[in-house]
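Just one chain follows, in the form predicted on its own, and it is written as structure tokens.
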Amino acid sequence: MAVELYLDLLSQPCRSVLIFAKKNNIPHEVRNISLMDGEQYGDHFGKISLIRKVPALRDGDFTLTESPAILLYLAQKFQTPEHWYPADLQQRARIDEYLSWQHCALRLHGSKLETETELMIPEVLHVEVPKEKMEAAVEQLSGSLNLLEEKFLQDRPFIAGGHISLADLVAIVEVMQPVACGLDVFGGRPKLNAWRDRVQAAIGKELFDEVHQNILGSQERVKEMDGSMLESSKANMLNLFM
């Protein structure tokens, strides 16, 4: 029987959750959830999720949320190949520990300077984001990309070792995620480009290409955007982010 998943490919998490199940072949349907048009607030989600996030998942009358839980449960019902959540101990735990580290750093510096930053803000709620935040936005995420060359990658081809695992998978869709603003967070950095392009690989291009296809276009969507839909959680937004 094919999971359900719920998703909006304009969230990291979901992205993660949708290649990670298109790469292996696991039985799947989608269920588009739109965070702009505020679905997940919709009756029929709330009882798939009472937390309100995405990605979502339901297997009959199990339900699940968190892309980390939703992967991990994926990856041992339809017994992926080992590299992704290798039996190893000390491998295992190097994912554990990335993807116990990423919510409070890369995931969160990431999300300062993607839409809800340099274009959410700015472009439909269109209130200035003043030049320091900016500047401490930037300064945060370089952080955490400093940390995840030096301190995750190190001289490995991967985070657990030299495969592709589910730490790779969580960490590119939040590396890419401020690319879609324009930030080049790729330039002089060799080791993450080098990275990013084994990731890729690994993944297969067509796929890559195709999930992040919406949020790469964002930059133009966003300005047609009626900033009226997001009155509701404006405050919410920019007491976030400003």
Second form
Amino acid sequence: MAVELYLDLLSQPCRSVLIFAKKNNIPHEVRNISLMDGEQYGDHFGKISLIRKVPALRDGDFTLTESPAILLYLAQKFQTPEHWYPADLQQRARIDEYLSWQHCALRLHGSKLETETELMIPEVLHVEVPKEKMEAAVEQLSGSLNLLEEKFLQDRPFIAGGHISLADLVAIVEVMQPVACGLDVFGGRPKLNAWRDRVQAAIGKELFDEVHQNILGSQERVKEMDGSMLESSKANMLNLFM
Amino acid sequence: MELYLDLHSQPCRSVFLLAKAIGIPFEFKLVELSAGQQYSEEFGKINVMRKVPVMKDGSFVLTESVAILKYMLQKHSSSLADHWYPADLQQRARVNEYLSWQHMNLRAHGSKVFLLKAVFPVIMGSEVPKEKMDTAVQDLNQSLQMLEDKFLQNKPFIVGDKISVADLVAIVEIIQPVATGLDVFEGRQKLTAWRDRVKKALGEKLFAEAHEVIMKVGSLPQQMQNNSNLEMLKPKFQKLFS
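Give me the form predicted in complex with the partner chain now, not the form predicted on its own.
Now the complete complex, all chains and molecules, led by this one.
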């Protein structure tokens, strides 16, 4: 029986889940939830997840949110190749370490930059973002990328060692978010560049590009967006990012 | 095994509690945060990110409490009761879901309230602006509501009938704002009942031992004022208040 995946590919964690499902031939059905149209606030989705965030999974009666939990569930249930989440205790710990760290680091900083500087706040909500805040956001992202290179990669091909794992998958989709905003994240970072190429090759360029199609075309669409639809999220967004 | 800890820190308490609760012997290495010991050269060699907790098992060094907890649980799985980190697919997914969600929700919000109440006045030399405090408390309330409505529902513990590592991680975060005098349990019967069950499952004595220093947080300002490194620490703390 196919699992249902509630996704919006503009969202980083939705992309890691879809890439994982497709790469591993996990039988799944995608249910699109358009964040820009506020579909996460609809009655239907509320029954799937009280938290009203994507991605969400439904497997029969069982619903699950949070991409790291979904990825681990799929890996365990469908017995995916070991390298995604190795049995070796220390390799596994390296992946868990990354999955934990990234929430308040790369994920937060990449999202903040997107929202504050490039997309949501100035373009859609028509609120000016002070220059110092933009600069601080870029600096924070830079700090996270430095740690990704210096602490999590070091001289290894992938975060856990010789093979791609859930950690690299979760990392790459987050790195792509500011890239989609036009930020040259890879400039002056040969190590990150080389890692990105390896991750893309391991996933398969076609699949990688397919899943990133939406976000890479989003800059134009955002300019046409009607900010009034986001009034309910406005306060939250300003609170979180300003 | 060495654990680098300061029990003022929530993730240090969850690691401390689990190790003690399941009987893993360890050497407690104090890293006094209010004295800025995390910025020492020595500690920088242990953890470049200068955060606690850190675990050192032989030559293997691991950061991030969630990773450390999972490492301990999996390393000792054969001698552990299953309920701490259940082998069942769906129950384990519930644990992972909570461990993921909490970073940017209960942990973030509880920490913010704590920092604004206990640390801000010392560093900034003035009370927190009311609006800032109100927003922080509001966010915390939302997270607590989600813990009750989505993660607990009408179950005794997050996963079901028995305590798991998810409850441990949750309770230590909640005590942080509580220690500053904010009674989050007032008017929340479900939360109070759950807290009592968690304390009982861990053992009241152990719970009290882990929370001894944070409950004395009233004396933190004095400790910090006496610290000659305070001027150096100020800019680092200021970043946390934004």
